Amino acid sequence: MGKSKKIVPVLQPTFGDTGEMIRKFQRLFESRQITLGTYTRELEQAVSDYLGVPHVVAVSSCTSGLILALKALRLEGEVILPAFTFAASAHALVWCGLRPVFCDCDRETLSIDTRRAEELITKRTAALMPVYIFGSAPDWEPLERISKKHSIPILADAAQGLGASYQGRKAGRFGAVEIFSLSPTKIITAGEGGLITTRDGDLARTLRKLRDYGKAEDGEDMEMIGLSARLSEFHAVIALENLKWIDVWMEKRRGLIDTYREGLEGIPGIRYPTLPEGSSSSWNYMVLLIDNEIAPFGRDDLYLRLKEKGIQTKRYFYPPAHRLAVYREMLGPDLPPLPATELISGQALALPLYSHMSEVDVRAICGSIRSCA
């Protein structure tokens, strides 16, 4: 039997002190307190301290966090969000009876086009939902100006953004509420899970009830229609140990991205997303933008040729949210023309990146890309 080909995954979770995790798991088994216990509270406090935000609510996923936050804000009508995003952003809106209004993206930062977003506001607009694309903060200054001018709240899908910042303020301190993911594809993972951040104490109390079915404080009566969206203590332990490494891992990933860019320098038709002025990224993804008319290979051609070499990549976000079958059917003739989103969706390719990755592997991938030229 021939030797199997080594597969380089596009994403892998990185873990901190697994020995300490296992010791804490053992204590959980012995205590039988495996939900809404000590470690969940410790995680919420640790994230609160790290981000400088007063209220953090741990939940079972970013998607459940989005749904709960939308419910807690009592929104009705339409919400403006970028079409260049993962489906969950729009799915959460529909689950809450809200209509997604898809907005084009900026061709350089790939974040929501704030000028176009303001043009889409009508009397039916209930909120804005910017997204942290590939870990980079959106352009918060114009978003906050628009929010104030039109008296509409901002709810941010910050799934990929834990650790990012904008003009000296860490992600989690913007808008009415921000929601982060702790899934295996994120720089800090809990296995599965999410975090909701807010500066509003009343909203935080509502969210804590909603994540536990809507229970009253006595634990018996029901005050709201909530979900079973608690984060288990096991997941909280994983996130706690990993959170200790966030700054180290972000710096490591930034270095790997620099290595990628050095290794691919000079290939025509390749560029990279830029950051809004004064912002930083969590460096959750390494993404190329490939001009299919100038580069020596097309985006889809490179995707397939690297796959043959055992290197996984991801066409991201492809299709964009408004082109997914469910939203094409929902919007029908109202499907908006979004030229920047259509362009970027046909150019973006995520390359392998994880915090324990070696520079040797990065250089080897760059060599494989160059061999496709």
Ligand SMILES: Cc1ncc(COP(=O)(O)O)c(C=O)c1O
The other form holds:
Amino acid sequence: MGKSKKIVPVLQPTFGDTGEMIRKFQRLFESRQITLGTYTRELEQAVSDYLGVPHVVAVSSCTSGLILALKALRLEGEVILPAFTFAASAHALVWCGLRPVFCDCDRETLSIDTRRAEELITKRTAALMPVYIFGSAPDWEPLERISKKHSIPILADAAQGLGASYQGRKAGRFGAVEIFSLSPTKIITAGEGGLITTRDGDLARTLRKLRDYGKAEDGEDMEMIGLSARLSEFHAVIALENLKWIDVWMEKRRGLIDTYREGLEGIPGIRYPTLPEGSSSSWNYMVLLIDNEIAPFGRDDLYLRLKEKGIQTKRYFYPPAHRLAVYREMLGPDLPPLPATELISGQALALPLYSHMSEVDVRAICGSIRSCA
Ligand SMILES: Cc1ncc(COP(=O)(O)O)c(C=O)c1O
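Output the structure of the form predicted together with the named molecule; the preceding block shows the form predicted on its own.
To see the whole picture, the full complex is given below, headed by that same chain.
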């Protein structure tokens, strides 16, 4: 791999039947109905059937979906979220005038530490925002108990979690609302896009208005301050065709992750995130946790050496959200001590993984990692 100077990307989109996508694009060109049309409705219905959730609202991205959902819930004050997450989780809060309260993560599952989250609840807390870290469902049982006990809604950043489940229930059926991403790095991509799921019909109606400027049902008057955050019909077609493959691709990724783990067996100081009990993953990412004291290479060292060999990896989430310049400045001296997040963000490395990847490539990457030892 290194010899041919081929670059192995850390992530790549996989596509279903591109011939069928092109046929549907042709129909779109002919019909000229290229936004909020039949394919968006078909996609929403297909996701609703797949997840078993009554309401699905397709939007332009997970970030816009988070913003719309926060607006629809009319939240004010603070929202507790993990610091070990992608910046967009916190950005959405700030766009809505909410203050992010960063919580530590669990050292094993990397998901929000639910005990710490409960300790952070104050009179100002408006919601909890767990995140599907690397595609794994968070520990919903304690989260739902805390939500009920303190009468605080949960809005989940499920950007990476389409296809994951918890105790046999698919992601999308938890909390007040869950928001998924269809960006190019996700198991199911639309090109760009997002999906909001909820069991609340009134909330879904509000979200449909909010994604379309806040238009009233008559299409003329404006009822609220919305966004321009529709999913185009072209994007809906891509997502629809890809969605047909979700279970096959999750299984494929899971197999590739097993191959990685076999290939790296015996290297000291390497471990993997575990799943919260009862949780399953969309397997969006293959992540190693490298103990920098014990492993034969440090995390940053391995990242650089693989890069030299043409293998792209990603230090992820690094820096964690609370260490990003914008949040350091915003939080000032209030920056909380988050020991598990600091530790994990210094250990985590995402390796190349995509649904059309071959086992041969995975084994070659394992060989390259071993040669760094
Ligand atoms: C955890 C998390 N939240 C939010 C987002 C933002 O998703 P989008 O690009 O669809 O806005 C991402 C994207 O990678 C993510 O990983």
